[in-house]
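Next up is one chain by itself, shown in structure tokens, the form predicted on its own.
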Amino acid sequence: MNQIFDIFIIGGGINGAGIARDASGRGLKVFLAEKGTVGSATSSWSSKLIHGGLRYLENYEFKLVRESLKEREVITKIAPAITQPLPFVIPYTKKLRSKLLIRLGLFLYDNLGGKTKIPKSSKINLNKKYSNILKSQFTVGFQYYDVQVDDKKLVEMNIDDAKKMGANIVENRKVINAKRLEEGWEITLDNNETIKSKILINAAGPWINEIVNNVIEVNANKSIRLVRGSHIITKKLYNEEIAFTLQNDDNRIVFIIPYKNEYSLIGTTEVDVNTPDNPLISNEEKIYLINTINHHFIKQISKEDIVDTYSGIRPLIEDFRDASKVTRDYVFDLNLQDKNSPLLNIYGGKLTTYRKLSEKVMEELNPYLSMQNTKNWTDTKPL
């Protein structure tokens, strides 16, 4: 290809897809390369939720929760076909978080994001409502709402929009080299095709530092922590269209979510790993999730009830805390060794905030681009 692109994106997960859509809509020439198929790795291994992150409030991440709640509203509006509000029930356990703490958390959750069409939280009598599901010791509960989403479809819809607006998207193509030129970058794919671009964006998710060190060959400014989150899928554990947020003695939570009409999706775990490749659930993780269900539910399950599993790797910014306390926020590392050839590495992030992240990428790169359109637009245009 002889043309010079404005932006070359490595990685076709949700962040790469969102950036490709946003940039294409501003009249920029975009090339995205994904080593597998778009949305096939971390972005399709999530808990399938667009959520504010209720438990992030415990880590005082008010800014992230506020942004996430606002984005929950936006994504519900721009992708109505693949999103649906879902009630979540928290059974109260005396030994763990106090009623006051839960009420305070839910009050903030209801109000931090501003106006919303999503129903507010409430206290409920579990004996009256869910005595057929939960064991009798769980008498008091709290209900709040979040939004269920088809995560892989969300990536694909962003990619489809980007293509319609002129983006070049290639799948099953690895970037094997990226060379900094006086003005821009020369990127080599594994079919020996070379692409020239003014700016390089590394949105490789858990493979980010692998790309930084081995492909771009610059020093990584940030260290990441790879955390495996695993889910099990069973036949439907109950008929009601509700989800449960179960608290564990280790202060972690596990979701049980209705899945594809016939199943229950149960997750997630948090296990530190050394590689992002081929994540598989361990026997310990299966037992952990099963024990959580059996502690709360009348219906008991065993490993024989598992019909499927999946695991994903979250690339979290290392801050040497317990995995459940490490921030889910995103951080940009703008490498300006030469201001004529910027490199932007994107660390962290979550499904819910992908669209806002994409907007902020455009703001960050605005000084180095000639944009036809500097106005943000993705919050009103349906996918």
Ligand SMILES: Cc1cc2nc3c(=O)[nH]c(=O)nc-3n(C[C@H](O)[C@H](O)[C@H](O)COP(=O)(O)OP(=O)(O)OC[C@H]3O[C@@H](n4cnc5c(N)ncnc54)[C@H](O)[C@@H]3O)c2cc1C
Given for the second form:
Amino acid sequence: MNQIFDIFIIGGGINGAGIARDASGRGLKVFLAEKGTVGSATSSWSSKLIHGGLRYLENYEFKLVRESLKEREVITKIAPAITQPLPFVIPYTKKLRSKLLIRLGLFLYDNLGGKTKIPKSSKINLNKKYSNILKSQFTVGFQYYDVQVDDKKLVEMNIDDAKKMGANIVENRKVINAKRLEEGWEITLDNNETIKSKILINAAGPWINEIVNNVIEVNANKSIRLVRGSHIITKKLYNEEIAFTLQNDDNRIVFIIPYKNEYSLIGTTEVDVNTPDNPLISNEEKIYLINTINHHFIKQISKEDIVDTYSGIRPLIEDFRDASKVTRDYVFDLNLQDKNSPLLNIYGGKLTTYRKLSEKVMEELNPYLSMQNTKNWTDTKPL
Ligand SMILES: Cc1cc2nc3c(=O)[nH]c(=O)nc-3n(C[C@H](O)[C@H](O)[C@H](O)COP(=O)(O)OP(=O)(O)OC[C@H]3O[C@@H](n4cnc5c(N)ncnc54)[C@H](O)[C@@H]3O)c2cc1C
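Given the form predicted on its own, state the structure of the form predicted in complex with the named molecule.
Complete assembly follows, chain above in first position.
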């Protein structure tokens, strides 16, 4: 291909897709290569929530929660067909988080994101409101709202829009080499096709450092921590259209979420791994999730009740803390080893924050591009 692109994106997960859409809408020439099909990796292995991340408040991540809550509002507005507000119930458990702490967390959660159409949280009587689901010791609960999303569709909708605006998107094409030129980059795909681009964006999710080390061959500035999260799927455990946020005594939480009308989605776990490839749930993870259900629910389940499982790898920025405490925020690493060929590595992130992340990528790269449209636009244009 003789054309020189403005931006070449490695990876068609939610971050790559969001950047491709935003950049194409600004009149930039975009090429995105995905080694599988778009949205088929981490972005379809999530808990499928557009959420502020109530739990992150405990780690004082106020900025991340605020941004995520604001994004929850925006994404619900621009993608109404694939998003659905859902009540979440936290059963109060003696000896774990106090009622005061939960109320304080929920107060912040209700208010940090500013104006919202999503209902506010409340204290509830579990026996009256949702009887016959939880064991009798769980009498008090707290209800708050988050948003369920079809994560894979969210990627596909961003990709479709990017294509409509002129982006070149190729699937089943692995990037095998990226070479700095005097100006820009020459990128080689696994069919030996070469593409030239002014800027290179590495949005390979958990494969980020594999790309940095083996494809681009520059020194990685950041360490990544690969943490597997697994879900089990059972026939639905109750009929109500509500989710549960269950607290475990290891301080972790597990979601039970209604899934595809007939099922319950139960997750997640956190297990450190060495490779992003082919994540699979372990027996211990299955038992951990089953025990969590059996500790709380009247209905008891066993491995025989599992109809499906899936696992994904969180690409977290290493800060040497417990996996549940490592930040879910994203960090950019702009490599200007040569000012004429910028490289942007994207570390971390959440499904929820992909749109804001994409906007910030455009701001970061603005000095190196001649954009027709520098105004942010994706917060109002429906997908
Ligand atoms: C268990 C779990 C639950 C989660 N739940 C939630 C949630 O409920 N809400 C939320 O907001 N976030 C959640 N997250 C986080 C969220 O899923 C991720 O942050 C997000 O999907 C990451 O998107 P990404 O585009 O960075 O990565 P990915 O979706 O993994 O995309 C990267 C892409 O790069 C491609 N690629 C890699 N190497 C190459 C190459 N050489 N050439 C071409 N392509 C390449 C891969 O095939 C892949 O498709 C969860 C994560 C996990 C693991």
